[in-house]
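As structure tokens, one chain now follows by itself in the form predicted alone.
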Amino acid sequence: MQNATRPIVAVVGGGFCSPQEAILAERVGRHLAQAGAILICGGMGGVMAAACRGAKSAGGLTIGVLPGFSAEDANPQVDIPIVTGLGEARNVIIVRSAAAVIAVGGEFGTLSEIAFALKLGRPVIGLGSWELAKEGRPSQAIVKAQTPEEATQLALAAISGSNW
């Protein structure tokens, strides 16, 4: 998805990371607003914290779905807070609200944000993240990125190359 010009790029990952996992993110936040783009997240701490306190300090913008009831549970760097109540169910509506998706480490909510964006036909990249197989051939569904300006590359190309 997009608004009229700038793509919604999200970032997802643990509520809780390594400090490189964190520093990983934040970089990615970082070049997606220096790109424009706009950053959506879970809203809450560990890789969605960094990615936000990253896109903040290019001057980016920053949108929260938060799994609970109040605002006031978002990390400070969230411009817009979305408050849905719906738990982990709000992973369908942040990939569905972006046009693709950057995973930086991750546990298992992680992996139903990358399982459901690939359902969508969202472009998934991977860094540092879960890469896939099906009986035991590897798949190619999520692209692997080794650096964050890699990963905002891949999505940006992946997004300007889409009709989303």
Second form
There are 4 protein chains.
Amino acid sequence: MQNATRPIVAVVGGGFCSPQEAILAERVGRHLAQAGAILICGGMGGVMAAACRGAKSAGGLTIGVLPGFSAEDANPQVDIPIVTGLGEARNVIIVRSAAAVIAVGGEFGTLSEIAFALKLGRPVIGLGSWELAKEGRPSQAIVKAQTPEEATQLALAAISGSNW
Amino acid sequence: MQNATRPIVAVVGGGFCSPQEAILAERVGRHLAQAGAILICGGMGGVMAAACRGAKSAGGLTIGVLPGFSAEDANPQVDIPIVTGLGEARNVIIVRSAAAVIAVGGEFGTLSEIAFALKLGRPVIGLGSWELAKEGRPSQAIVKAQTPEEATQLALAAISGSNW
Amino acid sequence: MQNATRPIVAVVGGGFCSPQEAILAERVGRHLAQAGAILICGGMGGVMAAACRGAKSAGGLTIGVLPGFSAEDANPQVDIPIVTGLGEARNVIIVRSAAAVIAVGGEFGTLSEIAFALKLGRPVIGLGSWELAKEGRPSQAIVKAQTPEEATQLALAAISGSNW
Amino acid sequence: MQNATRPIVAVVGGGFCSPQEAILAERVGRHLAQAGAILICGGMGGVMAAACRGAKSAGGLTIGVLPGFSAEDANPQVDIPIVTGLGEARNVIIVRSAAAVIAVGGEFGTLSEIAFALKLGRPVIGLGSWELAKEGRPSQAIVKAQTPEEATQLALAAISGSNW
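Requested next: the structure of the form predicted in complex with another copy of the chain (the form predicted alone having been shown above).
Below is the whole assembly, all chains and molecules, this chain first.
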């Protein structure tokens, strides 16, 4: 089945981001496409647009799950705009549709995607993203990566190890 | 932009359907793919599965916007499973993401998709589907087609005429 | 249980409506409150505001399930604003939360609520609202009422007869 | 306007919780009701049920925004069951409908509610709940309370100070 052979991986992060984060996200997107994965993201700017650019530079397929009411909201590198009109609630769709999630930086919206992914049991790889603790004890739920290459490898390894 | 050159068209209808409806839906799916359109649907069985089969038989791309919690719910001809977990509320996403909607037969779930599409100003083509009236006066909001070929042509013509 | 003794009934209809429809909706709202039912609606203007006015005139409780992002969108007679940010997808929440649905007039958004209600097996009473047919055969799924009093009685009778 | 004089406050936390967390949540619920606030929560068990019990013990009004398909999923202390059928995506509705959020303990679902609340600019008070950091720097976005009384006071103070 095509779904199984081409995993869908989410890249999440801010709609606005630093130049450094954009470079990281673009490299994540490119590595995912080179590995044959389909990219799913929120379809907007910042980290999302950078990841899409990276994926398209390697001939990948990109899905943008948009919060608003028009396909024209999508960044130009989105192949498949999914127009939800659900606002931030669309975050859960991005994560549900993905076999693994890579978070690049990110603010509170990204945190909601990380939280949903962990709730749903999806592997979450963080690249300069949130760190969690409870009652003073750090949580290891978000796997930290140091480079885009490592983030991609960790995500894909987690997927092959899963019965997704 | 790729989005503009490859319109996304929804085919909606029952998760269970008659053999005749399946044949109609399969032909709609094939014609859409031959015309270069991307098929979006609810990703399940019945009319949805038949439309996907038709699209894949002509090398098309298929998106299934699933109501449940797992990509494995998708019929085998879905290339891109979007896993919403939203139940019937996912119907609005199918319709928002499409430039036009073709309804083949269908029950009340299909009627909700038709209603949303009309609310959003999307062209709706009906093939043996619902008919509407208010206070005894028939509504012409659903454009009736007699054949799958006509349904596809009406949908694509409506899109080219739109500023979508 | 309080939920069972005070049924929740939805009144659906246009955000803009004729003066006649407003009078009908107001009377439906008042009768529902007099019968001890809680009113749920979309929380906006037109039929929704009229139904809320009627319910409050009889000391009832009103819930508004809003499509937008702010409680301030609610009409002034809404006691409990539920702020969804989901746009039209909030229609399914109104209907799911209600034991029965009364439609007063209405356009395509109302039709989507009727369709969802029928899909979910909720009784639907129509007061000058949509009429359905398929392949030329009228559907009796929407029970027609002639007056607000009859609409309310039909809705409440359908609920008591149900195992809701 | 009634909405403004009776603020709606969310209590979020695990569907399963420790006896200690249940005691904390019950006291939060009671204090909120004593202060005249309406309680909104996810309507299920654990922290949600405990908060509802507390609110009802002080004559408060309770709203449960349910993830599933039936009002019967609600715990018995829910006055107003809102039946979404949206699964975890209902978390955003709880938070959008509240003027402030109190988190008692909680797992990843609770973290998603905290994240949405922070994204939407709602004050978030934590009682033995998540702690956030980014790149090694702790975030102060979640205001820590030591007791249920303090949590309630902080939430209500934040609301009065806001132009909600």
